Amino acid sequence: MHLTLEFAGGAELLFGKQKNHSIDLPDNNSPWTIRTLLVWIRENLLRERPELFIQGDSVRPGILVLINDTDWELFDGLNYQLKANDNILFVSTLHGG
């Protein structure tokens, strides 16, 4: 399944300073969800400091997630079943002080 992942607001620094990733997820016995995508991201894309992006089985508070330009909360969050060509945007609102 082909997806576009985007990281912004500083989140891209955790992914080799690359904002856009065009990925092809492997065939899975069960549907891909945001929850399973986050595991794949942690294992395949995340380059450093996973604690700044992942907390438990979700994104860390302060990371906005948009699915095709719509807040993921309107799509059942972690349980959203991904569709081919979805665009998933992760925006960090976390700032140092």
The other form holds:
Amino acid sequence: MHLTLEFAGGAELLFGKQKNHSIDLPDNNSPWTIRTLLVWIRENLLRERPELFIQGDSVRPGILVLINDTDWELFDGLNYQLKANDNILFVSTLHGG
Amino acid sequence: MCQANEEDDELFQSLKSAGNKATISRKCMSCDQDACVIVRIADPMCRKCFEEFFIHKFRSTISKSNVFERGERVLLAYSGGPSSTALLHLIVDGLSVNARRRLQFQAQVAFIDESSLYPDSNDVREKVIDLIKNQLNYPLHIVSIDENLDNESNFKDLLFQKTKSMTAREELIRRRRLKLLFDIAKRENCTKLITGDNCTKLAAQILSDMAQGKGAHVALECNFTDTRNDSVTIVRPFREIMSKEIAMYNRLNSFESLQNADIATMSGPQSSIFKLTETLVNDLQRQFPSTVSTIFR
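Here we have the form predicted on its own; I need the corresponding form predicted together with its partner chain.
Okay, now the whole complex, with that chain kicking things off.
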């Protein structure tokens, strides 16, 4: 399944400074959710310091997640089932300025 | 005093545990459009209503306070980060000829070039010049963080030789930035300095100051106006705006922040007192959305 991931607000520093990632998730028996996507990201994309992005099975507090420019809290959060061509944005709000 | 917040948190907890996701309606609370963001505890808003809410909060904070005089010379502190980026665009809009209840002061922008502290931020300065002078057409004053130091030293050396902890380094950088900004303000006869300090960051700052024994300063550091300096008053219009709201506003308008790193980036959440309190505030805020407002009380 094809997805676009975006990282902003400093989160991109953990992903080789690359803000946009176009990825293909392998087909699975069970549907992909944000929760399983995070595991996939940790294993496949995260270059360094996983604890700065992931906490437990979710993102670190202070990182805002938008699914197709919509707050993930309006969907099911971690349980949201990904659809093909979804755009998932992770914005870190941990730097003021 | 804490009653209201406890009720809000209970409401939030019950909404979360309801398990039935239809409880948080996905329609905007004010109109019937699809919501795109949740603000406060569980208020969904569509894009249009959210932008109005955001801009209105900003404008009414300023106009209710009546702090600016007509024609007053004001300096806007721009760091390149998300808060000052949002602030810059809001002020530019508010000053534009067609603005409703147009802002009445005159603005200039100050940027502190900290590229000598961070190895990878070489082109931030050019991007700032391009944005502010070329695209937005505002007077811009750039000063290097190394400016005017004795003995031709640079600030980075000073930081690492004279201070032993990340906490001390952050504090030194804060004070240095303020000093440089005040210098520019005085030189340009600006009587006000506007900063993008937002609610979430100020809450973490309050706790951090208290932990360092600076409880006496707390009221001044998080106030809307800060008159500790005789000639230049600091104004913080984002005092009641959360970092999440700023991130959403920037995203909806495609405003990119030009600088997202500071001295404590990539260091762990326990590397300094401020990092600790920032982590605490954000962690709590996720479960208890009244955290930040409670701290402010």
